[in-house]
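A lone chain, given as structure tokens: the form predicted on its own.
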Amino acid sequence: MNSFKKQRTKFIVLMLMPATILLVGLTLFPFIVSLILSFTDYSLLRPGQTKFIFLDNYIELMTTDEFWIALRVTVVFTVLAVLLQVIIGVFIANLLHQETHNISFLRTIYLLPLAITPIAATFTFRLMFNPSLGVFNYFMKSLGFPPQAWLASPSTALFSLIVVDTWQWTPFILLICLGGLASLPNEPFEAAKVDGASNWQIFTKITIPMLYPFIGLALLFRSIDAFKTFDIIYVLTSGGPGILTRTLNLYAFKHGIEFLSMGYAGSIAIIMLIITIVVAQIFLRKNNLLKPKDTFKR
């Protein structure tokens, strides 16, 4: 029996080894390199003159206005985009959960944005936001409103990015919530209907509380992903106008790729990682998502 267990353990380890090596190579190794570089003044312009400067990069970050502006833009974009996506996603998921005619077709339509390549969708929206030829300004003129420079105006640039991100990723929230709704028991809903509760009361008092673990999971995943959004912002505004839509990811890209200051860019990346871990841990603990649920407790 002991020999069988050893052989079984050896087999499992061997099967997991390729994936483990790949995971370490793609995540742990780059993280260690970035961490080491963040304590140096390493630049691709002078790779042979690198000096260990300890916390100087982080101190410079904390005292630079551009960093705090980028952090504020990142937080605002993440909070507004994710909240909008959760609200729309939960509401549509509740409607699509109803057993009505052609509901499967509608589910497919709403999930289509997930199947489209993000960069292709972003370039399409770039054409739609065009001040002269874009479809958005066409509808604005048709309704009697003045055309807008959607991606160049300080008042609409960030809003436009949120719209694109919401269109792209609301189906992700929708998919998780649909799975959650399918797993909920029918008895509480049937009892509420017998008691004369309205559809809105059932949705707010029964559906939302029971669906909350799934909403929390979707909220966490989307917040982490939105916090590091790069492609949408880079293609549509490149951080403009000025630096009003420059997030931390674009800030790191600017210093690492454009200015070739890899040490400074590495410190920005480490700060983003720390913020993500801290916020995720707080969210998980506050919502008791770290504690295993004893489903069969008597």
Second form
Amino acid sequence: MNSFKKQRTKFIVLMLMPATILLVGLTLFPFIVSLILSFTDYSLLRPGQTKFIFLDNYIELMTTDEFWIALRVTVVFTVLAVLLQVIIGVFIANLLHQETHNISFLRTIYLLPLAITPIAATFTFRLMFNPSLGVFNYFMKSLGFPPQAWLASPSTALFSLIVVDTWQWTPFILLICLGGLASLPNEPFEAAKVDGASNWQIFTKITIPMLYPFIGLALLFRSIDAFKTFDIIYVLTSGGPGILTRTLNLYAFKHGIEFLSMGYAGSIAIIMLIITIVVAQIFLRKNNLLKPKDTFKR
Amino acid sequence: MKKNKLSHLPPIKKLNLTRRHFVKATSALVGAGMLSSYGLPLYAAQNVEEMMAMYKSANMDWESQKGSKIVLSGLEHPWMQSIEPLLPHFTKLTGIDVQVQKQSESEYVAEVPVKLGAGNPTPDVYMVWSYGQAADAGWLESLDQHFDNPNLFDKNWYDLNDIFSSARSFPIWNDGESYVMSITAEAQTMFANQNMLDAIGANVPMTFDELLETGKKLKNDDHAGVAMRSKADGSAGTWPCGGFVFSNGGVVMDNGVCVLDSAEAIEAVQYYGQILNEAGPLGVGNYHWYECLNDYMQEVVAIGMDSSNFATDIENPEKSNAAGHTTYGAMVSGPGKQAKPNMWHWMAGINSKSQNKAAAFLFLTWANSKPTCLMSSALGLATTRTSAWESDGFKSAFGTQAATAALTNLQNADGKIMKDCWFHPQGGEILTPWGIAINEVVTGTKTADKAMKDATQKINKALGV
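If the structure you just shared is the form predicted on its own, then what does the corresponding form predicted together with the partner chain look like?
Let's see the whole complex now, leading with the same chain.
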């Protein structure tokens, strides 16, 4: 028996080994390196002259206006983009769940943006946003509205980025919600119909509460991802006009890759990580998403 | 599949070339009048032995590094495009195999510094985007020791005097050593759609005020008056706006201190912003060079002011609607000031950690030699050699008037004030806040006075002065 247990343990350890090595190599090791770097003034421009400066990078960050502006932009972008994606995603998922004809075809169509390489989609959007030659202004003019400087105007740049992010990632919410809807029991819906509830009442009083664990997880995953969005912003606005669309990730990129101040960039990355962990934990605990639910018990 | 320019060349027989023509062209360097723009590269491709004889007349050992392999890294740029098809000649001449790594500018600028900073021995040779940063960080091998090596370099054959003086002085770093070779030459040049100018009866503007007035008159529902870069990025508005600052009597750096808050600089940026606000296309605040060039070639913009290298694309009728009716002119200047356009030499250097430094040096020598420059210039590349610029091949590919304007602007440029900023070891920390400030002025987020004073304060803080 002991021998069997030992063999079993050995087998489990062996099976876990590749994933553990990958996890340590690709996640834990870079994290530790970033953490150490954030306490130094390491710069690729001064090889061999790195000094340990403890919390100086963090103090510098906290006293820099640009950091707080970038944080505000990041939060606004994340909240608005994810909120819009959740609203649209849940709404379309609910419609698709009720649709019986052409469901596979429609699902495929709605999920297409997820299958497109983000950078390719972003470059296509760049052309579409072009004020002189882009399709958006063509439609604006056709409808009698004045053309817009979508990516260059302080009033529309962030909104334009949110539109692109929403186009790309709403299908992710849709996918999770469709799966969630398919797993919900039919009885509460049938009972509501028998009791004469309207579609809107069913949607708000039954569907949403029962779907909440799925929406919560989708919201969490998307928020974490949106918080570190880089490609869309870098390609479309580079953080402009001025620094009105410069997020924390772009701010870290500027310092790390353009100014080669790896220590300072590391401290921004660590702060982003801390914010993500804290917000995610609060969200999970407040919504009891970490505990097993009895939602589906009949 | 990417088009190879050589594959579109006319058949060799039609060019009616002889060995005598080629030798005359490459030795006298001004006697290539019978050659079409593509004649020399094509002739070289099909007459390799004669090409080899040209190079082998140098009193140096081209084969001293035979069997080596080097990695050449660069960005999507006319220099890479024109050098790449010629690499088989280099391999045949030297026995050195060249592996090419090519990336977009943004990828290149993001990846290569990290590689070099980590002490990677490759690439062996690379296009240098920020000389100050690379030289100061010790990523570049000094070339002086190789220039003195008779096995690797023949000074007489190479003919340093044929190279523009600015291109010769550009590579000399603060310590007196040369770490790079200049490989291209470009100056800020105005390009104006003559048909559009004629339609409003205007001349090519010469001053900031004239540019503003002409641009405003040119702007209508079909096209904008003037487009220049102003994206919120250190590599966008800073270069053309730099020419405005210099042409208004301002500078970026003075004795290591940023002085972009001077009255001259603020006024220049104010003009830059006003011109783009009142005569620019909608959304010009998000324009990089690509958008400026593209809008001009599509005739949705009447005037641009950017790199002289744009002429190759502008005069290509397959790409440009403005081909054949573009007038190239001098940089505009501020009230009562002398025009000082911005300028640039792309450079290439050897990785200080390279294991193949001698082979890499042979490559640089070959790439910058007279025969190679004559061939690449016939493909429209603005090299650093007078002989290549004077060749009919180059004039045909680039345009005679464009070449004349570019040369004039190069002569009017002041390399020193340009280098003080762009060659600064912390160039990125100067250019990024400045680029953002230009964008703020153009998009109306801040006034020129506030934007430039804020940027200057930020830059000087980053520089520790």
